[in-house]
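Taking the form predicted on its own, here's one chain by itself in structure tokens.
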Amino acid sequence: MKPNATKASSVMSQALQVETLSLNNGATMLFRQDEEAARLAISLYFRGGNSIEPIPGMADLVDRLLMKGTKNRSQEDISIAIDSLTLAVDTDTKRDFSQMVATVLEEDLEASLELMSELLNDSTLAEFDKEKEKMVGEIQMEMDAPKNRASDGFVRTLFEGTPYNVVSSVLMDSLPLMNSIKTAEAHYRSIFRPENMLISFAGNVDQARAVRLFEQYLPKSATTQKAPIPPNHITLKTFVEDVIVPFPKDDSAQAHIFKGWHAPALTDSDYYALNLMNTILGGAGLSARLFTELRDKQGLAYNVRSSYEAFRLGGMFYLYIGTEPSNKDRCLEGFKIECQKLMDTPVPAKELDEAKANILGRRSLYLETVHQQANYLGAQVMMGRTVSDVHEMPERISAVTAADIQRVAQRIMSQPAVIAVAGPSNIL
């Protein structure tokens, strides 16, 4: 039987074969056939995440409540059903989307979708108050770690005034405002709707069967209520000079230092060059410049790296080092020197080629399983990229030049930075 869906596009590549389908319940499906896969991977993405929640952290609280009980099953009943189906299922909220991901055997697909549909449509959110208290305890424990305090302060300051700053300290401030389960229920009802959903599916199953089951168990919404529309832009704070965010922790044996800047969104044309710059500076581990210079040569670091995190409407590029507290100023000077080198001097051809090989090698690793493929493809498309963009990544990476990296380094690192430091008060 022909699937009741309109094929919007079909993208073929040597690595992956993915079809984009429009289902009659309003959902979009990324379908990946893999005849050798032993399991099926289901990743359900719902637009919005933290960017559309009525109170900061509400989406995080709701996704924790999804499996705490439904109209027909208790939390224990849900756990028993998951075990009996050999189903692994998890929920999470990110800046741009909420998600439910599952791995299941082919023979359990229909029963698993029935259960997942129940969680998305009939959850009672019954553990609302209890889960709030649990979140407070977990956040307090997390914030006891100096590194987490520094990271929290860095992100909160960098994305101040935007929904991208939902970090642990923001959750602690907003949890007392979540005093009505009705607000959580309204958010739950507005988000988990087929027309707000992207399905990323991979495994050895007939496409027509997969489409039929997703349309059967995730039918069109019965009401005309619309899901909240994610923003099209965010207004990032402009810094006129470096901003220092200190966190005194006198019992800490280390200083934890984050230094970073606003960075391009996932769909920006400089995304690929910035990925290579990150790999060269600190993302490639033992072979990266920060590791070689600050740890190997100068002995300053217990741990040192750089990271680039790109989202739908923005991103962040930052450096991190854990060091003996008296080394704080030397580490910041080391950061400055290595960043300046990238701005002033083109990357040598051999180093650039090695960075490209590193990125493409890691890409092949994180696309090995159907679970990884479904999660990666879904998240990329949810944040604004197309399936074609994903497939073209190797070519885009290969095309980056040393001049591109130098230009991107100047674009990012010539701006004032946010610097968060957690450690003994005498060094702050």
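Numbering follows the first chain given and starts at 1. It should be emphasised that the depicted structure is a prediction, and the values quoted were computed from it without experimental measurement. Only the largest set of C-alpha atoms that superpose within 1.5 Å between the two forms is called the rigid core. First, how it differs from the form predicted in complex with the partner chain.
Once the rigid core is overlaid between the two forms, Ser307 does not reach a Cα shift of 2 Å, moving by less than that. The two forms, fitted on the rigid core, differ between the two forms by less than 2 Å at the CA of Val136. The Cα position of Asp108 differs by 2 Å or more between the two forms after fitting on the rigid core.
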Second form
Amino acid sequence: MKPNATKASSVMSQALQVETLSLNNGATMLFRQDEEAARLAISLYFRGGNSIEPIPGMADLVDRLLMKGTKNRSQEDISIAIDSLTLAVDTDTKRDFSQMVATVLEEDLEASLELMSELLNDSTLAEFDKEKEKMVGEIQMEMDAPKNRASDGFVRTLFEGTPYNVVSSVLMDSLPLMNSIKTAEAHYRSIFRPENMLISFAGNVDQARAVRLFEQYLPKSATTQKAPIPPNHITLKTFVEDVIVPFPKDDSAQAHIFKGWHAPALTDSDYYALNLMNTILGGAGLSARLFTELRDKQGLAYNVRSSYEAFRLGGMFYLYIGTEPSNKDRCLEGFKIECQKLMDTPVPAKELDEAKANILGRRSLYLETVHQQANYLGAQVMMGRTVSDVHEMPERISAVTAADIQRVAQRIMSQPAVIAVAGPSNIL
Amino acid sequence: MSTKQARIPIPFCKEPAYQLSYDNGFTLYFVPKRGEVFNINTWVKTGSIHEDDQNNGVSHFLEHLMFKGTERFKPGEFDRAMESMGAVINAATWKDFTFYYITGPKDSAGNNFATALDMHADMLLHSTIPDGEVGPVYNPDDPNYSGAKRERSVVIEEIGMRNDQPWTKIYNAVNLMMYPDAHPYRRDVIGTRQIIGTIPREDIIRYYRTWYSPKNMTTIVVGDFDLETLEAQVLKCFNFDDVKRHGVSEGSLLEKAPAIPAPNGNRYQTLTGEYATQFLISGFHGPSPNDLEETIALDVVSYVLGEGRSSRLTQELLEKPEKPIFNALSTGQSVYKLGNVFYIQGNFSDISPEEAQKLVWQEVEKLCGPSPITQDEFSRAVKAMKVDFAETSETASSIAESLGESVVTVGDISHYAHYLEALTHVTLEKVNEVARKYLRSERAYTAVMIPEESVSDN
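For comparison with the form predicted on its own, provide the form predicted in complex with the partner chain.
What follows is the entire complex, opening with the chain shown before.
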């Protein structure tokens, strides 16, 4: 073990005070001891995610198969073991990484690590065909909500031609291509390896014990196969005009509208300015512009907001509204007016200060539990930030000016948009 | 200042909760919790339980309108003040309750908390519900209406949003079958488009004055505070002497449920829609929440039947069949003041609803008959339920919400505070007895959503 403590800055939230450790199996661990926490958070990250899978969605399928059988245990044995440990464990693949995140009582730490290690080292990927079939049914169920259809179509179109567009409908289309368990096995063997792994741990366990247990159990380097190297860029499609993506559903009570653009990656210098712009436009909640203008003043919606999601190689910024179908054009007009305002007029100083305070204050809320802390830091690092980048957030937010926001608004929203709408066919 | 003070241990919380009861009927709970986050919750013991066919939806509509300003603060000022400190604010209405919350970051000077408490109390006690914010009365089904649309339309849009959720639609169908005409739980909490479009502002204000009284309100604070200072702050802000009731008398809580007759008619309903998959919910009347032992026993049943990864429905119908049948299956008990409800819900693709129901029933009947819950299953469930309490103790907001739900269902926090202790006394025999008592096929109410023929032909 080579402890390599990262000194925390004094202004930083206590929740983010971690030590960065290198384990003897090649893995990196972000460690934080929290004496107040009732449970422990064990979050394991593996670089790559959808960006390195051989077939779109293959990593998602492999995630599920981790729980379906190992050399020593059947699916049912695994389920009973997980429930007996009350191990809240989930596997998931995101654009830039795969993860196995868990929370557990301290008394069950060792047994949980032993089990998680078995899943990562010795899965047989049994039930390959059955899981594919189950995924079809689950996706169909998800798509039975018109809002999900529109959301799926928006992301799929925006990131078309890149590995960032692996949404449910893409997965559905590529499931028939996943006809070889060998491809899944190769992916499994290459991803879940210590040198490709980041451990983010928080809870009431002393450091020496945590290091000893993680070195003992997680995971062993079983093969000589190298982990695929994630790409350094993705080539985004350029849109020459607005693209409309319609999803007719005649018994839909509302029109569900997503409108959005490509946006800067997490490490882009405009990240913080866009984060603030999003807060002002529709991210803050009840006091954001979209909410007060389209909901409070015009009664056009119950749910209206904007979102900015940033990843390692790109991002997306979008607006959503669910509205009575006959309101569709008024809502799109409302979107246009609010976006144009941000491009034309600097945000007033008071509103900017409030948005900054919102972002800084809200951090305590999403970092309240050890689980949230471990997951937040782990995901940030997987998407290209360092722990000190994360610590710098307050200074970086404070430095953003109204001119920065106006420039970022123009950079993003002067481009053609992707607009996905689910609703009755007569309004599409 | 308080007329009665008690300290009550809370599962997995380092310090016991303070219960402070006052002469006017108002109750304050304070749970000391270290950390950077505070939560303020106020629970009003009214929801659709106190509505009728004329004003159905008024509790929820009022909840929206409470955010529209007071004599001291203009509409929007509260939202802006809270969100500019990073706080999350919202409210929710259901059958037994309406509650309002603020989760915020603590600052060293205590200004965030002081401001949040002041504005929260002011909103609850002194909302003005301005006419311009409610919006003019209108017929929401009139396509030619071109007048102003304000909060009435927001709620009507919320009704539309719920109509695009297939689970919500069949839940409502089950709910309607489960209760007789005279029962207040029969109605959908959100009301109807027509009522929300036309209910006069005066009716809403009268409802507000009737139910938002000290006796019917409980405030819960969780955070890193000193009791004496906190109590003084709360009492200063929640000064009910200043509230103008305009002669409206305080509402009496409905405590006794109208009798629910044994089912003799409609217990099955089929809905259709433009869907690729099919949805099913079955509901059963459960025990009173005051019967903690039976409530806990039925929670154990739910865990074993359909909650854990190793649960019966998950293993037998989701995981083991060679050809997948169900896309999702789960169970749960909802705790309501006038009687709990046990639900089974599932989604499936390629079989008929009758077959789906039959498969689920086979598992329920096995559990209630030849294959009762085993000691191993029971032990796993008990441990899982303990860990649920550990999880709840991790955030200020989940502690406050759990205490609040207890207050509105059984009158105080005992349901939550005593649950784990009572769980240690629940026996496997009791759990199996409760399963047989409540999960009877002749007492199930089921609604299914199936694809319209035109869709299934495609």
